[in-house]
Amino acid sequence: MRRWNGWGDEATVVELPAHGAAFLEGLVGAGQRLPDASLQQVLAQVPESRLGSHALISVDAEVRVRHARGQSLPDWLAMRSGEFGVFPDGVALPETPAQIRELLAWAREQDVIVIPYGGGTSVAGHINPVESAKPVLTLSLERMTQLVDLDEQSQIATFGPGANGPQVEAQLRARGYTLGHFPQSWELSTLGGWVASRSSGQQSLRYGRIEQLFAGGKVETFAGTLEIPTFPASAAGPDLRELILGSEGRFGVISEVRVRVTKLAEQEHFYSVFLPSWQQAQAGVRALVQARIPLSMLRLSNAIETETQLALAGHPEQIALLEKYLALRGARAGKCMLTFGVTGNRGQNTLSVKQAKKLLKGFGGVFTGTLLGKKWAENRFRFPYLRHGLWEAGYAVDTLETATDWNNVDNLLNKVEASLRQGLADEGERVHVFTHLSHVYGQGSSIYTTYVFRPGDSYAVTQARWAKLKHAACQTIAGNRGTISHQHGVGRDHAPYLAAEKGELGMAALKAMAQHFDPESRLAPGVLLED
């Protein structure tokens, strides 16, 4: 069963190894565990619903609790403390586009705010209800999960928007296809949510980001139904798909998604390579992507993340042997781990690996085969569960991400890490910070940073520490040629920084679009665009 106060399935537990806890204690100090509220304590706080009766809407207290928060660290603190603040007045569970239209018409008649809800995995405050004089309805798409149609000739699949990653892949793989979109939140996040937030999957080098996969669909708005036809390409004015990609529920509710799918590959392998320094590693990765060697994924950890991953991996004896081997081959302190994948037929993959090996050897790369690559593939959707293990050990963890051009990667990465590392110095607290490049392009790269810090002696102090760190990093990103989000979206948390990226005229255009589709500002107010 899905957790009500954290990530994923209750049966899945990722514990922090004992030596991992010792590693973190040496870096930031002894952990401090805060007490958790019980579900019963939270249920007792849920107020009476202000909504009128509707057959598609549940006002059950537990249903409202389970749809009240996403998966950001502030959400985690709210769920763990039991201090949710605001709950939706009800949760709608439509099963068809017609029912979504019915609910939007009802919301207008009843003067109700509507929050579109996919898998509840937002880490930027997309789905949290805020204090309002009007009732708040969360419109969940979790029952709209079916593969409606598969055009094998055009390789376009039509889905309900609430299909999560496993549901999408299971239905396609039964027919011999894949979407190939694998964000870290894949277990719970949904197809409609991927489109609405401009998601990026871990194998975007092969399959593309969601904007390359999204072919068309339907959106239910307060101005009517927007239908986006599928074309392989079009020069007929601006692309209407772009109105919906990244719209984050402000313009309408996605009711049908058409995506470009691919035949299942014959073979897939993941490899690990260690490079002697960050400078050599970054140059090697840039050379790989700019040479257009057909790889399916690239992930480069900086030296601190590499050290942290090895320390938290378990099996210290085996890791010690690996470290000894790498040192003999010239990858010592400061080494960086690169994981790359190949996906395709045997001939393609053999040639791709050969080309990658040849190129990376020129940058001092030490190949360690597929063992660590297999471990990455096996555990790539388990990282969100680590928050539980760290919390039990007395530590808080969060992530943030951006993207920039290659000529700015080092500058931005170093400044973001410094802003976090020094962010709690006035409290005498240390912050452990590390980064990887998770999506690379010929032009530049994403930058994905993780930071670990100690909770305060209360939830309020811990929240204040997070807010201080988040603001410092976001200011740094906005002021140093970084996008405020490469893959997590804007939500409410990033909305204050969006104008620095879009400019005055761009923000005015976005607000005009929201006004066009939702003139009374009923849909997800405060998300994407500050109200």
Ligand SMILES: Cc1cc2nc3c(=O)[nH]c(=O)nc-3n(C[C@H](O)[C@H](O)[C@H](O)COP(=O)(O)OP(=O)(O)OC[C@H]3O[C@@H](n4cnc5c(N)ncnc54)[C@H](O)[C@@H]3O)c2cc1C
Contents of the next structure:
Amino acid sequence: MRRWNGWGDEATVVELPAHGAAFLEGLVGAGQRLPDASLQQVLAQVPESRLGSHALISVDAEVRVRHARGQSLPDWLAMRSGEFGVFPDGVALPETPAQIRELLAWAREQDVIVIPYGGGTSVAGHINPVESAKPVLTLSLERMTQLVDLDEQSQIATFGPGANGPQVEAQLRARGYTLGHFPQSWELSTLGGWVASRSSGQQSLRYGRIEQLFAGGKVETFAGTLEIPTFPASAAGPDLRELILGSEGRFGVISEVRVRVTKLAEQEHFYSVFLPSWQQAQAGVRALVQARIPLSMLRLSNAIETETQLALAGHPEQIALLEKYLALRGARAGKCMLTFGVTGNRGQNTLSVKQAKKLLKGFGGVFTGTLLGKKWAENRFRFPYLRHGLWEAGYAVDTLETATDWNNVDNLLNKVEASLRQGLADEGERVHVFTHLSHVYGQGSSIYTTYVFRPGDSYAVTQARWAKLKHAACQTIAGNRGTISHQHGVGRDHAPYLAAEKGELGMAALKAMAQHFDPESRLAPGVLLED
Ligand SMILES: Cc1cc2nc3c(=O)[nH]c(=O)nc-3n(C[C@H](O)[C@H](O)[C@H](O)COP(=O)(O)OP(=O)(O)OC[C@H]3O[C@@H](n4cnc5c(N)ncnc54)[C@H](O)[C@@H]3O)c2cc1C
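Following the display of the form predicted alone, present the structure of the form predicted in complex with the named molecule.
All chains and molecules follow, beginning with the one already shown.
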């Protein structure tokens, strides 16, 4: 069963290894564990629903609790402390596009706010209800998960918007296809959510971001149904798909998603290479991508992330042997780990690996084969569970991400890391900060930073620490040519920084669009655009 106050399935537990705990203690101090509220304590706080009755809406207290928060760190703090503040008044569970239309009509008639909800994996405050004089209805797409059609000639699949990663892949794989979209939240996040928040999967290098995969579909709005037909390409004016990509529930509810799919590849392998320094590593990755060597994923950890990953991996004896081997070949302190993947047929893959190895050798790369890459692939969806292990050990962890052109990657990365590292200095607290580049483009790269800090002696102090760190990093991003989000979206948490990249006229255009589709501002108010 899905956890009500954290990530994923209750049966999956990933603990912080003893070696990892000692490593963190040395960096930020001994962990501080805050007490958790129980589900019963939270259920006791859920107020009477203000909604009238409707056959498709549940007002059950537990259903409301389970749809009240996403997965950001402040969401975690709310769930763990039991201080949710606001709950949705009910959760609608439609099964067809017609039922979504019916629910929207009902919401207008009853003067209700509507929050579209996919998998609830938002890390930017997208799906949290806020205090409102009007009742709040969360509209969950979790019953609309079917593969409706697969056009094998055009390689386009039509899905219900609520299909999550495993549901999408299982239905496609049964027919010999894949979508190839694997965000780290894959277990729980959904097609509709990916489109609405412009998601990016770990193998975007081969399959593309959701922008490239999303071919068309249907959106139910307060102004009617918007149908977006599929074309391989079109010069017929602005592309309406772009209106929906990143719309974050503000313009309408996506009721059908058409995606471009690919035949399953013959084989796939992941390799690791260690590069002696960040400068060599970054230049190597840039050269790989700019040479257009057909790889399916790249993930380059900076030196601190490399050290942290090796420490948290457990197995200290094996890691010591690896370190010895690397040192003999010139990758010592300051080394950076690169994982890359190849996906395709045997001949193509062999050639790509050969080209990548040759190129990386020129940057001092030490190739260590497929063992670490295999581990990465096996554990890629288990990493989010480690948040529990860290929390149990008394540490709070959060991530943030941006993207910028290559000529600014170092500048932005260093400034973001510094803003976080120094962020709690006034409280005498240290913050452990590390970064990787995981979505690389010819023009530039995403920058994905993780930070670990100690909770304070209360939830309020911990929340204040997070707010301070988050604000410092967001200001740094907005002030240094970074986008406020490469893949997590805007939500409520990033909305105050959006104008820095869209400009006054751009913001006015987005607001006019929201007004056009939702003239009474019923859909997800405050998300994407501050109201
Ligand atoms: C551990 C973890 C790892 C993550 N890793 C990644 C990653 O690798 N890449 C990445 O891109 N993101 C990642 N995320 C962020 C998150 O998973 C994505 O933003 C994802 O796209 C959200 O999908 P969802 O279905 O959970 O949407 P939700 O969180 O339910 O909703 C997100 C937004 O989309 C809107 N929405 C959802 N469904 C619809 C619909 N049918 N119609 C209209 N609007 C809708 C909601 O109103 C909301 O504004 C991660 C999150 C976590 C917690």
